[in-house]
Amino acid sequence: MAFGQIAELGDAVVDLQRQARRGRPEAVFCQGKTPEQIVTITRSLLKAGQNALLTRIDEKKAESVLGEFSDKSPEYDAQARCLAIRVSPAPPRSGIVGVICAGTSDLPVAREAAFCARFYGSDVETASDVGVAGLHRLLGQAELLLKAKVLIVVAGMEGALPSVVGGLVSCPVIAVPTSIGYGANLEGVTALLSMLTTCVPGISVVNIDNGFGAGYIADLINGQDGLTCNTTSSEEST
């Protein structure tokens, strides 16, 4: 049974039908791959007329890719560790993805989420360093909370921010635990468990430090019609 077109490249087998099947091309996870492998996989995507998204690519490997495809105006964000090469514009979305980041130390994961959502076609607006240690900072982002169609909320430490945000809005919230925190944070496990055990409905949780997964899901939601985000009314009773 044939499941679709693939490119067999020796060390890698690239799914070239994913664009048609899922509406988004296969992403390239670069951690553990050599620069040569990354370039070969990227070239196969571009040859098939598909945009290329490279995640978890460090600066040294990025230099090789940027040099190889300099004629295609590649975009690289060193903090997000993401690189994009486009052969055509992504389909635009009607809504906005909001990325809310608890602390400045969580920014690499938040920037990865924002980069990936933008790559797939979403308009993204961000707010950083608005964690629960100073709740007034989050409340100062009311405009973004009101207008976003979906929110990505990134937090380490005890991972409380998604629950607070989820209690204020009616749109989907994607919680992203990070490995940032002192010893009992357990490299993100504490934040992950906190987010998984939230009592707030409408919150989904991705894996620790998984900004890519959050950005992908947010764009999927943003591509659906009929979803809006509004804060709960002050007259609502519980």
Contents of the next structure:
There are 8 protein chains.
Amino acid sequence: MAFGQIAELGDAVVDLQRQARRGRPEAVFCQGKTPEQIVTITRSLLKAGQNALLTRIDEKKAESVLGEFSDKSPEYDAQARCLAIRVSPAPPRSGIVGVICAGTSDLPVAREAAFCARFYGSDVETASDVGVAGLHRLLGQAELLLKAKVLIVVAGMEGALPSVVGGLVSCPVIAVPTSIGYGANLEGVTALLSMLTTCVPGISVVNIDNGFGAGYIADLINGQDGLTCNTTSSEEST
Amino acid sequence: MAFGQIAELGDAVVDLQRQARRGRPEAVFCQGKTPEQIVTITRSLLKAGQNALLTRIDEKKAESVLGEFSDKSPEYDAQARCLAIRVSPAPPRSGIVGVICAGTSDLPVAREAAFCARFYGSDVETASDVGVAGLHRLLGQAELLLKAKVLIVVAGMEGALPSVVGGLVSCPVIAVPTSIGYGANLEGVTALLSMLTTCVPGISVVNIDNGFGAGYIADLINGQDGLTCNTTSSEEST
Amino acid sequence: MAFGQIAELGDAVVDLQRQARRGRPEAVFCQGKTPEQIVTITRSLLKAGQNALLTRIDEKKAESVLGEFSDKSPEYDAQARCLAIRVSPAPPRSGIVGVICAGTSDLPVAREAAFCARFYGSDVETASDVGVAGLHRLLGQAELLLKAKVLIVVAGMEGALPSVVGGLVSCPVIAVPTSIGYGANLEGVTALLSMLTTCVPGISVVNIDNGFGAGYIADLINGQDGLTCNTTSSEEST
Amino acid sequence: MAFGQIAELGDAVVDLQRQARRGRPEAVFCQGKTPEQIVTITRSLLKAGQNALLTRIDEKKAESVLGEFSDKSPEYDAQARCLAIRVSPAPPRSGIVGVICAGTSDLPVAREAAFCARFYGSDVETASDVGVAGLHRLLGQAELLLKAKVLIVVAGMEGALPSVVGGLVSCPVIAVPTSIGYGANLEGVTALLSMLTTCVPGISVVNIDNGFGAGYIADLINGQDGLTCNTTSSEEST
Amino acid sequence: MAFGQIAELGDAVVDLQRQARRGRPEAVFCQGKTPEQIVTITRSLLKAGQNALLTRIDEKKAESVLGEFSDKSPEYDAQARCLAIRVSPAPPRSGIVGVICAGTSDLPVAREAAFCARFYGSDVETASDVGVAGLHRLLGQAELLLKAKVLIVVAGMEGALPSVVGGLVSCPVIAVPTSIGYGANLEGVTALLSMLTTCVPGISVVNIDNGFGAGYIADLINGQDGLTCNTTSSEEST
Amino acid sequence: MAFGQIAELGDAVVDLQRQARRGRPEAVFCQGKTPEQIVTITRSLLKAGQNALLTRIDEKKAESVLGEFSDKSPEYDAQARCLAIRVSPAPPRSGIVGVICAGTSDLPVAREAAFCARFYGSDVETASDVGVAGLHRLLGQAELLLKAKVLIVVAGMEGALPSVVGGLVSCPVIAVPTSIGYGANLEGVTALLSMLTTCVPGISVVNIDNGFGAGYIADLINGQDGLTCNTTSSEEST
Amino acid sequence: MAFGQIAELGDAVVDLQRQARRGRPEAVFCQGKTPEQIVTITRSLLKAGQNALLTRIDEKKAESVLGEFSDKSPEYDAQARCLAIRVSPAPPRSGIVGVICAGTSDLPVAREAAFCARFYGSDVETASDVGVAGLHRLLGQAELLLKAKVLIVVAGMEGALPSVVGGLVSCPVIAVPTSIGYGANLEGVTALLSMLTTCVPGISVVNIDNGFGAGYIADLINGQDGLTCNTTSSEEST
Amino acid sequence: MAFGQIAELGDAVVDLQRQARRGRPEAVFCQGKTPEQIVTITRSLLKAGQNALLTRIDEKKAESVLGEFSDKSPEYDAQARCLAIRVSPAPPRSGIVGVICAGTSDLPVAREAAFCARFYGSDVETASDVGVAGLHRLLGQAELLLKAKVLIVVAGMEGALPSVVGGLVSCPVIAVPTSIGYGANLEGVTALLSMLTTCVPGISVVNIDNGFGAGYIADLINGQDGLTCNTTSSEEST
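Moving on from the form predicted on its own, please list the structure of the form predicted in complex with a further copy of the same chain.
Time for the whole complex; same chain goes first.
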């Protein structure tokens, strides 16, 4: 378990060894960082030959970054608040990640999840506005439910959708509570607790509004066959 | 809005006028009362010509009461922890109250709801163990869902069942969270919050494990046509 | 239990079958939607021959919608933040929904409840600023309390009004906690918990500030006699 | 502000100077103390010429104490869990303390409040089971409400009674939440928060189930005229 | 217990009988009201011959009111956010209300308490910035502590000051938690809970930042001797 | 998405179709069920040719079940409170599930997770008492950390272990908070919240003490390659 | 930062290297462990030449341990629930640790703190029942307050004592909240939050009822001069 | 325990005796104070010959103060929001305070801690962005971990860093939770609870984002050898 490369950038220390150790580069959480800091960290990743994923980056900050790395075909999704710059293609995955959300207000989180899973290499298919108030909208997505290797289910308010989806499928479900709703939703805590106490096995949960985390773990699961990341990373770390 | 009859029984004051004012006699919550207190209050209700509903009465206390009023054909449901003694029949209702529960552990609360709705005059039909983990069990109850005039939906854990039921029916749904579950269920608070933040309109909520309250309000709704309680009660109060 | 019509509008999926299934069209929650999205969804409802109810729509968004559908006599209540466009009259109801609020600060929620109950067909009568600090103000509303078929009671702070009203009447009470108050009101959570733990049976509760939900369920109860919605809807769904 | 007398009894340090400083001797909270410790502390108070008030003392512990001080005419109220031994009469008060409770389950707390207010010198009158579910029971106590110089109002569940009482009277109201109820009552926290956010001025609140504290402060208020405690105490402290 | 006068002002209903019933006119909580509403309600109070107390009124709204009633010598305290207009002098009180606060940040709440107690007739003396971090600052206020008939103690953060003050004095203490602090102060909830669980008897608590409520109840206590409000008010109500 | 077989056993409804639909039979949560109910449900599963997994079954109940099915070689783990009866072997999995726990007190939950993952077919390896207080104990498990296809990490108190493990590995981590600890651990809520807010991606969380859920999802992930469950189950359901 | 010795004892892994790395052996938390497990772990510590500290050990378990190691002069304090067995004397400390508690009910926690600080080598002096309700009891301990090098202050209920003590002294204060109290004390959470939001700098806080933790850190601070633990431990680890 | 000097500045009362009593002057918390108030208080400290530490002072307020005292070489750190003006050098300390933070977003709190510890006399060394997601970054700081006499560990999100650091070192650790994170971090409460329930002894905790408090207590510990503050301060107070 050898440790290794870091990039010391003033107060920030980029964990360049993470690609080798964990099979994926460190992502850059942009909330609370200045455009300059973001550019500096991004450059250090690219310089180390690693792809850069920037999350929670609003349009204003994104402009600076897009301008700076315009020669590297950066991709930006404003609704997902994500930006990607690749220096090498992501490894291929055999399965499909499904991303389903309950209401249109949950879309930003769902799109963040989809963006991140794609960044790491997964094929992603999505379905939105299929909440439990009208079950036929969900059942109309049976094809996606059955073919996905992992499902990300995003919901706010009472957070019932993961339970209903979980009862129908045989793949792992990653539930993402959102802060959508008002009053007794307690800014997402109710959906979070609801998902954790689901009567349906096969569901695990990430933090409120954590689309990134859901996309990351869905891709991890999707990638757990054939060529494992460990193999890749031990090679890279030599 | 004339006020009136009470029975002063030492520290307890029985609101005998409630029958006239609210169309239903005062129910006796037995938790924390001695068998003697329960018998005394029950006797004062019967003496005033009112039916007696005793809730949260365990088997030991029930024995005393059943013995005391054995000549009045008392009914006791140990699982529901309810006991009824009637001196006159309940008024007839035109509709059916449906009581549905998610798991077998929710049965005591569901049975309390059914017992109480029946006590006040409603016909009740029930379906148990139809939680969202296996939707076909619920859809198998379509007949009940469509014919009920009011539905009581009882669930613990994540409390998703009322949302799913509510999305399918056109009658009012009374949701009853239960304390069933562990950990993040927070002794029923999670199911409670979940039901309150449902994305489905047409659902209102009562306290955790409050089968009595759900049965009462379901019967109230069921009785809101033809002969209203007000009419009955103004006659009785003269 | 046949499922059916939906309108796929990009990310939004309008549940057009809801009118047939639940007796009422899907309402449009406007918070977090753009004017364009609101107009598109509204148009799809009207095109399907369904009335449109828009809730939580502020004055700026309302202007766009009012302009777009000026030929359809839209109604807007800025304090209630609700907008209605009808293509057919609502079904008649036999009873009256009473809406009572504790303080003038609770009025926006009370008006939302009244607007929505009226939209679905109920006659509504209201009384405001009758909180428990001066009981005679409430007792002065005895006529409304006695004639209503359902009562919506709106209160913030300690949320005591539903208990007091509930003790006086023989119809179902829908309690609506509001976020009015400060400090230990915990943004409405205190009023919510207080209403849920009422010592008075016959009261059920909806989410904090959820005037829409209260109006919806009150009209549901009001409509539960003679011609049931189910009958109506099975006809409509053929 | 001279400090002074204490009695060092092993780990316990009795604040004998409290009588002089605060006009009332230290009370002995018996929960978690052994009968021996209780007897020792009681003896040190009596020896210093001070009356002894023992709170939260169950019947078993009370027996030991009653036996030990049988020559001093101890008074014990098992429901209030309070025991008093006097070596001198309490100072006379000019007004009456009213103690009102919502339900019979709240009686132990109400009786503790009454016992303690009487111990310190107040005349106390009580009314029980006058909760807001039947307002006429409360209005039947109008005489007590109008003549009391201070009112202690004890209630569990939603804790609405102090607000209703407060709106009717012109004296200070001390509200005591109790842990009576279940589910969303959160073991008394709901009643506590409810009382704190009352819309009625003139009400202040003590801890859940704190009958002792309510009785103490009610007597303090009752004693705030003519002969103040300060005068008494400075004499005593010389 | 005759009920009576109200002023119906559109949605607002002013309880003009409160002066007679409770010995004090209704106060006007201005947060969330427009200047026009405030002026209308104020005028109805003055017209009924009652003094007007306006709380939580910011400088902008105050300007409108001050302009409107400039002929009535209105008093405004911007830090306390309170405004008073008198048509008759307040009744004299025999005692002094002491208002003590822990830090300078607690001053707005302390000044609100002082303003309101004075409005109702009490003489008020104050001491600020005497928190427990430097006990000698508090002990330097011994004179005030000993002569006050009631003490209002205002503190944020850990809210320890009421306990320390309460242990030193023989008069009732009204504790007011404030939202001052950060992090684990939970916007005042920590100070609130701390004051409620004080180990010192003689302290009761009002809502977070509720200076008005503290001033009201302190004056109530201060007025509880000789001529009671009840007497006064029954005369006034004839 | 055909629905199908159920076994109606009085109040319990066993979802026999779950094996076909989700690739795994319904597990029997024994807490709150009588030995008779457990035996009846177990028999219906075995009769349908499905393996039976009984969780949260204490030693006393286990005895009854072990006696009843002694001919079917039942396996019982008292510490895990799990019991398994197989009628057919579980499908083979290609990878290893690692189960790691922070302290010896977390063992019951860890063993439940291991038992369940094994029941569904996974090979499981475990390491216990490797909490972050002595990192070398964890680093001594490097081999397991690197070879596992999924890791279940069980911890109470501050719940830091999943973050530390997650930072070292390239496989998905299922974090299981336990109720171990006291005081500010809030019966597991602190560990739960801590795991949800981890700074390390690749970690998802299940309910407090939910070893079963963790084992289930770990096996789901482990089984997501080659022969998918869907294939298997459609065959079985014919 | 070399890692090293462990003792693998079935499921338990004793961190024998902790003595060298952190200057203190691992303590044994006995709650939830069997007497056999406790004896086994204790033996492994003694065998490695390390002193053994057993915490949260009740009298029954203590008997087994005392019997087993009767030849090693074990010390047991039943109130503190701590047991110590030494094979070598603790290192000498230059300063004194003061342990102060607010009420006699806080004594078990205070004694645990004192026992543990002494076990690690500190001289400890104590003062009990010096809560803020009678400040003179605290000021009577001025000598201890001034001479202590570190102070441990233990309090339940509102937890005000650390703030008052902290304002008087120039040494670090370790505050220990206890679960003593009822109602709004929330089982110690109120005291915990109160201590964390103290207005007095120089105070840090440990978990509710965590006397062990307080004693440990107090001794750590006491030992931070002259001969540091690091020096000692690097020698030992060779 | 003589009390003494204060400076009465209108509503503010500066505790000038604190330097003598506690060995450190009163710090000025600038949030919620006007520049004028800050200047006045600062001047009173300097006039009394005491150094001035201003915390939570934003750049705009800092400008006023820097301008006013430009002749006294004020130091300002905008990120730490701290300003220092010295009239005499701080006393020398023998040890080093280490300040470590988990992420770059935690830097403002870490810098506040460092600034304050330095102000009181400590030598401070820092390491940032060494969170548990990449342990090698932390282990790379082994030198600092081993030589520090006290460590301040700052972390948001799950707050795991203090546990990991605490397990490696033999000096006291002061843990500072930050409000960094989102959703289930509950604005820092999760990190706070996590740190309090650490499985690692030797760690105590201060309020969320309380860098000042951590720096103060770290310096207190650092100063607890040889020349104690008490000695110094009694000299100074003569």
